[in-house]
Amino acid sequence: MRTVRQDHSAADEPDQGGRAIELLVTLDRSGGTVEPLHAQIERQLREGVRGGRLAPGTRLPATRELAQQLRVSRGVVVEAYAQLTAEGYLATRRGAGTVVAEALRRVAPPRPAPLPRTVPEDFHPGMPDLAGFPRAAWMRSLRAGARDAPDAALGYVDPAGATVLRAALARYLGRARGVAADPEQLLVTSGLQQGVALLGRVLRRRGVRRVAVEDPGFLVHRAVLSNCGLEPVPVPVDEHGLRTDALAGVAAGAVLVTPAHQAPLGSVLAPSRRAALLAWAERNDAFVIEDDYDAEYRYDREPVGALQGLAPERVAYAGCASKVLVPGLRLGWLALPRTLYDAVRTEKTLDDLGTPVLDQLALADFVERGELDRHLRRMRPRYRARRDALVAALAEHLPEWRVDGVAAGLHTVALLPEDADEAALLAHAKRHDMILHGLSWYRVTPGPPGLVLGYGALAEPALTHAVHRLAAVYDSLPAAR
């Protein structure tokens, strides 16, 4: 690569201030930067404005001397002026022509957070593996998104979402998760959490006051419920997901449930229970709110079929990206009742006219093209043998844990023995720089001890490194074992 360093001095043409100009701009003409010769030229002088090397009122060479100095055609450097002109980093004045404008000041560049002097071990339980991301494909399906869609797709759109990802995703959960939905019973939200916040300002405005949760059960849902000016009714969870004999007496008028994978016990929903499960809904005029939790990740076996499929009138359908892609694409979807569909778009609409649509189309090209089964595929050996370590690393270094629920999912659930202190492992363990979470951050009614760990974000070798650390420092616990 040829660059072009380019000093230019213009003591004969001083600023207003007296002060000759003094730029310093480097081209690359070698053609190995997609960057064009403009662009470089507006980088360069946008981070001398805010570096402090240009202040302000510093005046700047003529575009045609500027022209003149780096070889290019006039309109070059004119098209860069006009540029930081519109940004606000320059300015033009009567008589002295262009310069940078008063207003800025230098703004110091943020300071770089200090590093820990050690790194915590975290066993985050919903953290996917973010190195597996498959980068460039989603790249092409971004490009891909942007070079074809159509000028009205990048306006004001329907808030419900991108048509080509509703038909999308309409196709790939019906054929994937057994999901009965038209693409016009689909909604596209910002998350997953998101989509249940809707749906309860939905249910609050529909007359619902108590919806049942799951006990042991995620607390961001509870949260948001309560948000919403609902009451979350505890039922409690066993070794056969939510305990439907105990809905009897809630007088709920809508349940939250996982029935894929509990979260976070791990169980999966009895099919007894589904259809009793269903049939209070039916008797009661009820809603079923299904978080399709860990769905894709099942390693023993094949995964059952969603709720929704059998009763799609019942049961509001909520899925996301945030396991099986990554959790900073915020993209979610929502199967919804036909009689639910106008007042749930309509609170979508009034939270943020719809999410963004370029991601949007991005997610439609990499379900289409079949991005999204490959990694699926790609990452459900890769689940499988990091549950597998961990599970042996805890049968090795930690006998007297049991690890509870079915082989799926980001996370598996370690029961301590019955007189240990949870909270006191916790705080140890943060002490000795590792992160661990607690079965009762998600209990509302008191149970037996236990910590939530998850795998999906650490290798082998760094999972087992971490159980042999999580057992030193429970047996450096007092009266541990």
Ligand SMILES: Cc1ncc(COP(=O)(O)O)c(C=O)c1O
Given for the second form:
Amino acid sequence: MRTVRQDHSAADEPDQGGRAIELLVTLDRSGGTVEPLHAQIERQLREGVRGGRLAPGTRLPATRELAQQLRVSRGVVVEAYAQLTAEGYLATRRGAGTVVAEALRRVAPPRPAPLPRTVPEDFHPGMPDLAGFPRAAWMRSLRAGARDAPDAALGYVDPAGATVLRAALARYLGRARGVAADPEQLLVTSGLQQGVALLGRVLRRRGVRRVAVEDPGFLVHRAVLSNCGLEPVPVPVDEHGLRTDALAGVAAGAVLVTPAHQAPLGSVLAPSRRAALLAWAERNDAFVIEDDYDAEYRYDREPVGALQGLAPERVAYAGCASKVLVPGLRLGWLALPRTLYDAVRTEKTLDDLGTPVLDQLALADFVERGELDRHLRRMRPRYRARRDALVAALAEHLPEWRVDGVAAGLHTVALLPEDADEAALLAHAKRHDMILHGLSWYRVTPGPPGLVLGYGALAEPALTHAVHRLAAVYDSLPAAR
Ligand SMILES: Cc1ncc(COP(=O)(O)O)c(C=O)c1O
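Switch from the form predicted on its own to the form predicted in complex with the named molecule and print that structure.
Let us now look at the entire complex, which starts with that chain.
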């Protein structure tokens, strides 16, 4: 992608105050498109005019300059400008070069004003559809658990978790996630976050000082690890997940990854990188902490299985009910290497003596009766439809934003034009009662601006409306376009 910043005072056209304009023109030279270069430029300028990014009267870069910056021959730009002039999008103004046609001022659709707010809009990443929680089925499981539990189950029991739940989870994780899970290696936690905290403390006691984390990655994990006295070491992520080549020089006793659906970028750890990650762990006698927070939701194919299945003695697997059901349950689980199990169990004992048992029994019943599978079967198409609606609305209202990541989970990432001011957009949106989540929140190393857009909690009409408003907010951002 090439952003062309043009200051006409320096161009071959007369200076009219030196106002700088920016053209975002992307040329695909990969051979993956049959669209000639001039047509690509034409299309993007046309969209820019139609979408209001290039307002009537805006002066365009001189043909020579644009050609130079896009590394095409001048004739290509001349052809594009001529075509758009013939179509009425551009005009040649004496002394000012090529401008967006003034005539369009009269016909251009008015920019949408920020719509009045009806409901609070929050693209909360990772928030599931709370209204979709299967209350009746959960109540049945709660009742069954409370009714059938022997008295002994209600006393101080194993802090690692109720036996029936560990057995149910072992079966479920084995068949649904490819986890090699013996109930004896499973430990029930209060949400996934507690699992990371328990592991962090155990690793620290074993002498680990540094834990490699994905950058960008889930900020809460970094905070939890720091809180355990560990230093999170950022390792970059790309469209194939964690850059395992960048791990080579990292002296860390563990690495925390989200292989099935990278949080937040949404990439899937490539097979070669899975192998490289495990080899790195083996070489360094380090552990991998696998955060498998939302892997059940994959919309274009079957989810990839857990990394843990490949190396159960190297990988500490962490999962939770927070996405497959709701976060308020605060239920999570760990499948642990044998070498860590007792120490983690001790930490859990010291924390809280175990997770509330009636909730554990309810979850065991819920899983064993197939209710979790039924719930997932019901929710997958719902979330998929929401994702599709979000992506379609973004393409329509904010075509210059780029949606990234595989079709999975409860959030997607929108990369903004390189020169967009993410912080200003977040602040501006907040003034319009819209809560956005910036990609910079997830980053350790600064990078291109973006948003992490959760769609799980918003039905399609609400999502479409929210994107419409988001576009209006973005348009009204001073100097956004
Ligand atoms: C990547 C990731 N891991 C873990 C969690 C937290 O899970 P829990 O609510 O079970 O602690 C979240 C929650 O948003 C998350 O996004």
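Please read all numbers here as calculations on a predicted model, not as lab measurements. In this text, rigid core is short for the largest set of C-alphas that superpose within 1.5 Å between two forms. Numbering follows the first chain given and starts at 1.
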Residue 359: with the rigid core matched between these two forms, does its Cα shift 2 Å or more? no
Establish whether a shift of 2 Å or more occurs at the C-alpha of residue 84 between these two forms, with the two forms superposed on the rigid core. yes
Superpose the two forms on their rigid core, then report whether the C-alpha of residue 74 is displaced by 2 angstroms or more between these two forms. yes
